[in-house]
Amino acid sequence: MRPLTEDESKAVFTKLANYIGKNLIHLIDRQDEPYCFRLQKDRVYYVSESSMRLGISVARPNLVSLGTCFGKFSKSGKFKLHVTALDYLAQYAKYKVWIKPNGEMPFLYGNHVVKAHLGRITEDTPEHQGVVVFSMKDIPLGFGVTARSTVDTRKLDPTAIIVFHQADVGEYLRDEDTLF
């Protein structure tokens, strides 16, 4: 595992800032112990410094993962968040969307959130903003990008897309054979 380069750090923090905004500082400066981001085989891991020091004793080819996988870099150098980062995104999310029970299954099958399934949305959510999708019972289901701002959603018909799907917890089952 190696530290992120400046360009890699910029790509990771830009993507995370789209979802959690200024709460990004809470990921790095934690009260319990310091955490950091490390890169291993194009995947970015969020790991405590004490665990990272223990992981140094394992040879790089033998190390599969360490900490929480936040995402991976594509071959073109773009960073893509994985659903494994959902717990941290949900905890620090700036903008949130709650969907009705009849909209949970379509979202977990990989579909976008339509207005008919929208329960609540954070006020003043801008267009093309990263949001975390919750059930009405405050269970994080996934994350996506808003298609319209909060003001525009009130005027739309029930079949209009509100949130573009990015990742959801149903991926664990759908992509079971390709995760590792």
Contents of the next structure:
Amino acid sequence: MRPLTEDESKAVFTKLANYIGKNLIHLIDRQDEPYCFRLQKDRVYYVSESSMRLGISVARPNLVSLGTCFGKFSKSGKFKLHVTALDYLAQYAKYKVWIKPNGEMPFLYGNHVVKAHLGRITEDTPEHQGVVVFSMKDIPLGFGVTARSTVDTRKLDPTAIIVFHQADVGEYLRDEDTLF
Amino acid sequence: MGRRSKNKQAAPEPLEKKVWPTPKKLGKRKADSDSDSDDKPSTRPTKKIKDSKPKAHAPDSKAVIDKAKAKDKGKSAAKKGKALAKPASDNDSGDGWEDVNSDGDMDKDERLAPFRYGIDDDLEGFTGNLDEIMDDDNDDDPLAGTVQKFDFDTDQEEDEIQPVSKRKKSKQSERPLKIIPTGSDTSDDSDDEGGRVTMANMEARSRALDAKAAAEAELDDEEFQGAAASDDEDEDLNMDEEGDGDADAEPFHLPTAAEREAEKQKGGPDLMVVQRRMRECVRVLGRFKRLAEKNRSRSEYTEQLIADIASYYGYNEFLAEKLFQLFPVAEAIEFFEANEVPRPVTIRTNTLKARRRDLAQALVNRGVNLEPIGKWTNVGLQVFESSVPIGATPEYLAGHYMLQAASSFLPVIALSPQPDERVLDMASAPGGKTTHMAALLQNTGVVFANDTNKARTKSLTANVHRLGCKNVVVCSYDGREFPKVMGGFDRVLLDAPCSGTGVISKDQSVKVNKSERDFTLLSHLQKQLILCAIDSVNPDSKAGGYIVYSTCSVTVDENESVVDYALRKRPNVKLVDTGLSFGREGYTKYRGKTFHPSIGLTRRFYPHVHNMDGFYVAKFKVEKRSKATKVDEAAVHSNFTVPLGEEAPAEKVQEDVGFDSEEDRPYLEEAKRRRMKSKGLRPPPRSKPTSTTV
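Can you switch from the form predicted alone and show the form predicted in complex with the partner chain instead?
After this comes the whole thing, all chains and molecules, with the earlier chain placed first.
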């Protein structure tokens, strides 16, 4: 477990900023308790400093996880967000997409969001913007990237893809082995 | 729906001192437990039981899914009526006997039915009898006059009715005819393999019971008459037995050792034979003096019964015996029966993300039929039926609930972690209890979730993240390393690895793959772990300093003996109340072993009593190593050491310790001889040196 290097922090923050924009500052400057990012075996964890200090006493090979896992660095140095970060993303998301109940299961099986399943979308969402996907009952289900801007979606046919799937909570079941 | 509702979790019985006597006292126990409860379950008409219960239960169930009920009122109301009928019977019956009785009414399981009825009709006579003599309540008192009846053999009932025969005849004539049919009804049922209780049949029975109750009320008026009636009843009972005998055509004969051998040669007995034999053995062991064959000992019956249980339910003999010894005979059978039936599916609301009411509503909309588990938990829901897989709904994936057995709520409830504490879960995978604790901490403080098995930490981590627990550190150590890795915890939960004899209904393989050695190894490991857990706790903790030890096993060597061991090894811990409102008390004495008396504060849970997995929970409080004793010890020690350092006694001690060369000489000589021999020299003859020394 170690703090992120300059490059790593940059990779992580740019990725996060894609979803939560300026709200990123709320992750770093928290009112309640200081939090920090830590790297442990190529996974990035977001954890309160008090937990982190206690976690230090666990030897590196024995430490499995602490706090919330945000994602992992690939071997080529790219950062990939995991669905485990969804809690924070949903909390601070700038752009949101709500999908209808009949679209929930297809999305949770890893499919993209098509227009027919689109329930609501934040106004003025640009193209290729990271968005968090909610059910109509405001349960966060995952996140992805918009294929079209809000304006453009109006003239699309119902089978057109609106949001490219990146992660969904179904991965807790599907990818339990590779996720951690 | 009626079928499902029979799986409904019984509401926990109120915590009351229940004495479970040894099998020998079965007869008396019956009387005691009956006289304890004001109402007489056996004499009360069956309809009344059903009616009275929904009232008691209605409020809590209504509170949770009232919306759902508003939607389809008629349906759910009907369902509830049925669903509640069952727990009613469970609830009434503090002890297993009535349980069997009422089960017999409801249960449609054809395989089990004959057996139950066997107990059933036995009981009916018996309880009826005791209810009536309940007025004089101390039936073990020789002066009561009823005792002598118990000493008679079955054949001699003609003799015993002699003294009151006149009165009896009149009684019988005035009694409604239905009563005798009741007995025969049930015995018919037991003969009939289907064992079905038809509507008409039920009605008849309830009417008979009504009549009986009325008759009893009459009898209660005059005490003397009551006593006479008890005699009367007793005769009824005997007639029942006779009827049984007629139906079976031959009296029960316990196979001898040779016969059993022969049977084994033939490749094991027929299932029906085994079933019948078990039934008979239970009956005989219940009233041994009276029903046993001459010159056959109790142990022979027990042995036969255990062997039959092992073959009928598919246990190995060792485990069957081990489990059999935990309970009185009839209860043991219930336990084995309960292990064949799956426990209800339960879920725990994740209070970090959802409220139970909202969750219940959301799941009902998805076509899940559920209800709160009971009053003892406000996060549990019991699932009766679901049209969607309950482990893959969007709510599940979003972390609003966790699939978790009702029994695994208990240790966490007992531990009751408070916000801002540091908590350790020593064997945590797959994380049901860990996430429950994190939820109780409201994501403050820190939870250390440890599990030895690295592969299992994957699912643990997944669950921790899914349920949004942000204060959890997952690590993978052997639990026994723990105070070294980190100590100073406010609370520790040790859900120890165990044989799993409480969850046989989940994992049938336990029945055959556990041997004596497994139990020894496991209890050894558990003893090591519990000491580590105790040592990991910070005794100076303000609100905490607690340990909860739990297993999903029912055997004594994994539970009480481990706890007793911990109490003996660590004088600064003591047992405290678990804070659980139900459950049986832990054994303080078991088969000749006597444990610390405070082990009565621990709690046992059984599948056949509480309709949850067999479970054991003990809660310790760790106190500071008291200074007083420490000082004393130090004083004793210094008293002992100081004189050594001083003049006069020192010499004396030296004298004591010094070598005595005279005494040592033979040994020296012997060593010398050996040395010479090994060098190939010829040692001097032995007689000489010994003679010189002596």
